[in-house]
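The data below hold one chain only, encoded as structure tokens and taken in the form predicted alone.
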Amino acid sequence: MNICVFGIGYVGLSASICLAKLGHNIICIDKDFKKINNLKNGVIPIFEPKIKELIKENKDKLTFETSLDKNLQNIDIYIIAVGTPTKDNGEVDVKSIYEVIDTIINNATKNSIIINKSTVPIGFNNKLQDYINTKTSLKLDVISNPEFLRQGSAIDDFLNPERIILGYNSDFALKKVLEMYKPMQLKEEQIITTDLNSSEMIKYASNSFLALKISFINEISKLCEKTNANIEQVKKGLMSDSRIGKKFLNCGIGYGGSCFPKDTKALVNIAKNHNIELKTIKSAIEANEAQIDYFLQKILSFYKENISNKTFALLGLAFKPNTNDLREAPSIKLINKLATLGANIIAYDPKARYDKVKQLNNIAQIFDNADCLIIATEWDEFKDIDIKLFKKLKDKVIFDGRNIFKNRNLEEYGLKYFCVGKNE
């Protein structure tokens, strides 16, 4: 098939590369000239395992363009993967989607399918279909196909999905999209077909439920500290219950990224517009926002509220490991709060870059001039750091915001260790 993908961010780029691997011809369109120019020259704008290798393997099936009004001849399927940011009040900005739709309408030459992977309010795709029908006599059917790719494992998630959600109104459109996915040889139970509104709701409900699990375990971790319970033991007991499951129960300094913060706020706003108050999701948001301050208080308590001129070595900037994404990263929120209180920050992250702090390129160097250490992201390479590096810290103290050193007896080496959910 000839497929045109609009929006070459995490979702758009990952989807494009995987669809090319499946044998389709892909035109990737993004208005960011620098990004497209870099991709043409083999420079990948994001860090994501396996992406670089797959682009190289499938370069003959991938075309990168900046123009939104060319290369639209003989397209079978258009995929929309542009950003839909959430405003402070929770309203979703869908302007970019309409820009793409207008481009398709003005340039399409035959009946085609439009797959919308962008996260949109419930009911939006039906409105979008009505809008299209008033603007063109061509049959351009909309399919809602929300993405559930995890940053850091996006390629594997696309090629080996737990489920593919397809919201549709047209049997013909559904048949064409199933044909697009056919090379993946999916099992029947992996494909869930719904109406358009239900598909949109599944996306919001899924992300909000996972965010709620994270906020829940963080709240329980606070109570563990006050009651001398051990969050790791509590978590083990929870995870053994199949009704609860094992995922998204790691306590820490809160969730971040491009999805959970904006999708929870958007869902609360959508519900508000329908006179429904989503109390659980609102509480999850509030708990997440409070988690950074709770962790910060551990640091301030140790230093008796005075961290002026202290130098904090921060390990991890990205909101999660195996990505370079800083969007809504708890580490950045913590850095800003520490800096406001007069602290100095030096940082190391294997892939992410943040120009507002002094960032070192070698993990060993970060200990040389630091008073204490903060763990903000659980990269694997941090977990087995040589104890000799820890002993370089002037104040011999570690604040572990991800509990990655919970099984190491750091106190034996004269180090003070503070984590989440254990009353150390």
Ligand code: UGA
The other form holds:
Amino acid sequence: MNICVFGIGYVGLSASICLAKLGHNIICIDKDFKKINNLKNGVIPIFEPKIKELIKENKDKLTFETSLDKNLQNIDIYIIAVGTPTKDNGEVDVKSIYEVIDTIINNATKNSIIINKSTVPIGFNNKLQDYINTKTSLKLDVISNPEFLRQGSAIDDFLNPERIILGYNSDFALKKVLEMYKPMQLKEEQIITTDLNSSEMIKYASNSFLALKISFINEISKLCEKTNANIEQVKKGLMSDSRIGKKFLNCGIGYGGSCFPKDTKALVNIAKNHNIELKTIKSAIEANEAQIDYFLQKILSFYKENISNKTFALLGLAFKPNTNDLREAPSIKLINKLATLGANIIAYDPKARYDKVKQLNNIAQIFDNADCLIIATEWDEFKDIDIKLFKKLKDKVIFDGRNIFKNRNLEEYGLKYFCVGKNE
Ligand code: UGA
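Form predicted alone already given; the form predicted together with the named molecule follows:
Expanding to the full complex; the earlier chain stays at the top.
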């Protein structure tokens, strides 16, 4: 199939590459000239495992462009994967989607379908369909196909989805989109078809539920500390109940990234417009914001509220491992708070770069002049670190925001160890 993907961010790029791997011809369109030029020259704009190799392997099936040229005819499927940021008033900004739709309407030469992967307010795709129908006599049917891939495992998630949600109101469109996914040989139960509004709701509800789960475990972890329970043992007990599940129960310094913070707030706002107060999601947002202060307070208590001129070695900047993305990263919030209180910070991250902090490329060197250590992201590389390096810390103390050293007997090395949800 000839597929045209608009918006070459995480979702658009991963989808394009995976669909090329499935045998389709993909035209990737993004108005960011620099990004497209880089991609044409094999320079990948993001760090994401497997992307580089897959682009190389499928380069004959991938074309990168900044606009939909009239000559690019014969498109079977258009995919929209542009950003839908939250405006200051809490509304979802869908401007970029309309820009793409106008481009499609002005260039389409035959009946085809439009798959919307961008996260949009409930009811939006129906409105979009009405807009398209008033502007063209071609049959351009909208499918809502929210994406559930995670940064850091985007390719594997796309190619091995637990489920594919297809919101539709045209059999023609459903048939086409199933044809597109056919090479994945999905089982019947992996494909869930719904109406357009329900599909949009599934995306927001999924992300909000996961955010809720994280805030829940973070709050339970606080209570564990006060009651001398151990969150790791508590977690084991919780996870053994299949109704609760095994995933997204890692406590820490809060969730970040470009999705959970944005989508939870958007859902609360959508609900507000319908005079519904989403108390659970509002609380999940509040708890997440409080989590970083709770962790900061551990540090401040240790230092009797005075950290001015203390030097903190900080491991991990990215909002999660295996990505270089800093959007809404808890580490950045923490760095800003520490810096405001007069601390110096020396950071290390395998992939992420943050220009407002001193950063070293050699993990061992960040210990040279440090008073203490903070772990903000659980990269595998940190888990394998030589513990002897910790002896260099002048104050012999570690604040582990991701509990990665919870099973290492750091006391043996004369170190004081603070983590989340467990008293040292
Ligand atoms: C999330 C969803 O997991 C994807 O299904 C969805 O497609 C994506 O948003 C999106 O809407 O585009 P992502 O933000 O890439 O994916 O990463 P996650 O693995 O979900 O992690 C989000 C945040 O939660 C990270 O800061 C992570 O550290 C934190 N987290 C996750 C925890 O604190 N504890 C956990 O147990 C799990």
